[in-house]
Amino acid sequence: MTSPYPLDEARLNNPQRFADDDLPEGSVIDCAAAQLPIDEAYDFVVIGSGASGAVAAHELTSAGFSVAIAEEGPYVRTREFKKEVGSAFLKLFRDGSFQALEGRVFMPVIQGRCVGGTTVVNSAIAWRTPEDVVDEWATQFGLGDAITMRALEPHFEALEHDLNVHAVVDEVLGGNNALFMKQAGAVGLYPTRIKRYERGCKGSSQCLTGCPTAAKQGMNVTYVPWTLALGGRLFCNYRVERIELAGGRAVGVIGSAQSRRDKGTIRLRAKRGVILAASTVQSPNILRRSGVCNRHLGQHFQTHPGCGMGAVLDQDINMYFGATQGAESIHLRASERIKFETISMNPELVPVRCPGLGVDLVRRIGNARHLAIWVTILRSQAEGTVSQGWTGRDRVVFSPTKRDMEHVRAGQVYLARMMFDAGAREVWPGIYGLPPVLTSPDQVKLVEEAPLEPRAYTFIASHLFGAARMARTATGGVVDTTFAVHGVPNLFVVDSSVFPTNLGVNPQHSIMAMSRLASHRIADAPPTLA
């Protein structure tokens, strides 16, 4: 099955064609530049041009309705990607990448700033949304016949014909990838490549700091511009402050410019409804400072903690070279509540993740090249909550429950193991209380007598599920199977707020299936009107 409203096939085979630069004439509004204030009035106004906003709005486009985006960050454009990490974060990342999770440990939160959102930063892993948290959605939190496989099933395929998924080829598999297929295979961990959105990668491992050729097949490259492209338009450095309400019926937003001293207002009105899709942390405060009222909102917040290890070999690895993360495991997903996935590391991050001082460290940053890293991902049965602080600035705290670590711990010593099956010279644990390297297989007991603290390992969060989560009534969540919130008309939620929990893989193509599925529910929808 293919989508419904098929993309134009040259555009399809040549990516870049419609990406940054031929773009319709006024299509983009950069807020930080544009003349104030600006007053406008659209179909729909989606929030959020990530993984479920850019898809939202495309599919709504596509139906014939008339859609503003607003963007809070810029537009950075394919030939302004550069691999310098330190101009990438500030560019690209929220809170130039110093944004964290509080709790027991602070975790580094990933999340893109940028039009494309995370997209542009990840490394566009598809992963279908497994069976059985479909079947737990099902009977846990009573989704029923709302939120099924089958409903999701040609959303899936459609998001995979349009965004060419497919595993990793051989041409750019690269060696921290293809020897973490060898060790896994090799303990029975039944590895498999990595299925990824691009066409045409050139295995530069950049997709940290973005995709210089337009390969990989994020939001900035595909459905923004094929979007505006359809008559869509983008409102980007916009920072929009509250949903308005008039009648109890979302009716537009209202918000500023970023960067500019003269905050003249920008309001964007919605004859036909707002979509939020701002992610799990931004959406859930936009709903409160807009005055919407549910005990659940902000509550019930799921994350994926990702902890890696490092490995030197005698063999030339170079993790420069290849898909940034092309290989993974996800056998013991339901019994351990483990992923194991490869990732590379830029070479400015390289020094941050050596062990050791002084002639020590330098040494080891000159064998960067024979440096493998592999990652154990949670999926955490800890909760934590979305709040906004005292000083404006988002504010989520999550601390990983005892279990929790003691799977982490587990995983961390299956990739010890593994690596020094690879013939591994030294072993980088990362974690407190035990030697920085390690050097003999022996020395794996120690990862498995490792503290169950979670301050004692170095955790990055990039996975964010929950605060404004599904339920078919007020009292059980904030949005309704339609993906519009309790008692607020014409106002949606598409991200993976609303998931009522973690799925375990990587959540990207369920984000955008689940958009996707809301968008067609919203576009056949008979209009509330005021």
Second form
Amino acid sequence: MTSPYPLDEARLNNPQRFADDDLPEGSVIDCAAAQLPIDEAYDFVVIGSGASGAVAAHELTSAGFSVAIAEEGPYVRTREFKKEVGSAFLKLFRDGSFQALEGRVFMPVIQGRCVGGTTVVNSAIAWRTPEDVVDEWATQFGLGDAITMRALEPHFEALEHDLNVHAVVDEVLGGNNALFMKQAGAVGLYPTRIKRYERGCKGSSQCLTGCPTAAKQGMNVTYVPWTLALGGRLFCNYRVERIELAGGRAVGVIGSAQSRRDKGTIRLRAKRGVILAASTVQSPNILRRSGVCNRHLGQHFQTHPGCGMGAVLDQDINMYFGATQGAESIHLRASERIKFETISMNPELVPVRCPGLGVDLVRRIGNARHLAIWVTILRSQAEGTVSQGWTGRDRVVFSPTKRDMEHVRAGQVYLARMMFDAGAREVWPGIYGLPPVLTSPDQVKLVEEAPLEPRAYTFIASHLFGAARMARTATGGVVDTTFAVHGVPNLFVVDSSVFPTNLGVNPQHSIMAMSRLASHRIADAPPTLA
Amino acid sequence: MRFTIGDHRAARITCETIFPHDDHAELAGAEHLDIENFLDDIAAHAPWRAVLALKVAFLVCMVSPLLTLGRFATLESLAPEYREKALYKLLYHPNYFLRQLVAVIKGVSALLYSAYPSNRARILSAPRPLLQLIRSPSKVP
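After the form predicted on its own, can we look at the form predicted together with the partner chain?
Then the entire complex follows, led off by the chain already shown.
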């Protein structure tokens, strides 16, 4: 179902206006400044406004239901996005960007905490769920005909239409992406231009700090404003403490406002259901705080750890122009469980990749126009756990396995070789135990023999899965194939915490399609009265 | 949790060691940065655990001469070239947690360093010939 999107048409007709400039009056309630307490009733309450929550809210509103969205973070409008990474990290990211996975290795986690969620700060990459993954879910996890490519197909198509998915165009390819395309093609990795949700990208290379032109079709400028235009309401700066259960059914949510001392209660009652879309890290703990018990809750957490490599070349690469992530290769996804991507870092993030410190570090920063950065993304086999720490914080424990590390190392060998083939003067492997800087192709053999200890590598985790996985019975998982929590009517989980496994490709498209599929099933189901 | 004057002082010395002024690179050194306000901003937004980790990191950097050079001295008491040597060894220390602490400070202070207007403009400016480095690049510390 596609709505008329009056706000988006207004923006297209007037490029000086953004979709989040003209929201319907009274549709956004900033709980940090609102009169408390609040007690309101809706058909559905959606927790989270990221990829899954925004899509679910939009579909349910389009189907004629009254919907409230509860979002923990603020609504940062397009006009408020700044180039500086520091202020963006503190304002848009969870824990001010200091969130990290625990375990054998310290692994920062990229998670947005604002209206639009991580879609505000990611590179908007669209990948349909690979068929082999859906087959694996059907055969090994018993989902059978509940989640099939055929069931997901119309949702992928609708999303691609709504969010204008297309491959990066020549005008904004940029030097970093173009070089990867050339080198990966030369070694037979069959690179492709990344498909993104985008309308009129200007190549500002600021995807990670919020798109300043609203060209990136994040939820903050698409499904959230579209939902509000259709009558939905958004409660931002509102942290949901727990889901209210009565007679064993979900009947609403209770929480408090962020950033204020008077913790007046905010209660949103749900006549038809509560839709949990707070992400893989937060959803399991909200379920726990609400009294949901299941031995799989918080288990089977998976991710895609990413490990970067930098190179200095003679020519001008200029990562500061072009698509932040514009080229990729999945040629080794099946055999080595790895995917290659480019990433163009903002000037503030470049020193993190540069080796050393002192005058040499400063001079390497001075050479940053000559820098290319490519990444190995691992489809890890390891599983972790999501729990609640003793201070109430979300705690994720995850460590890659030895087999995972062999795959990562294989990926880094490919990248080092491709960089030297491109004529790199320096390659920065970022692997402890190796020289911080490699200057000769002969030194690629050092990467081949690099240690398999996870602590020798620098990882970032950005794609999160599992921890409330789907299964036909409560003995196998937390939610059933209608996305309802086993044994708790009217409580649904629609984010990537229901995924039985990780994907090996970027997950936003799969998350949105699954959420859209779930919303249609929920909307079509007969009401279960509380 | 807030940063103290002692934390501010340690942060300044550490950041100035990581990002010194260099005429060749035409990049302003960390002495121009408003480190104190930046840290206070972090303390206002980040969870207390992150602030505590940064405090520990600054403390460890201050006593790095003892950990890396075997000298019973603080970073502040050393000449600039020895400060760099002490922190460099800590950045590549065999102990994972010690080297991560320096990496965290490097990452956090980079947010301020590269956002400094003249530095940002220099990084984004038209390409120039590659700058020569001081140290032999392949040398393991």
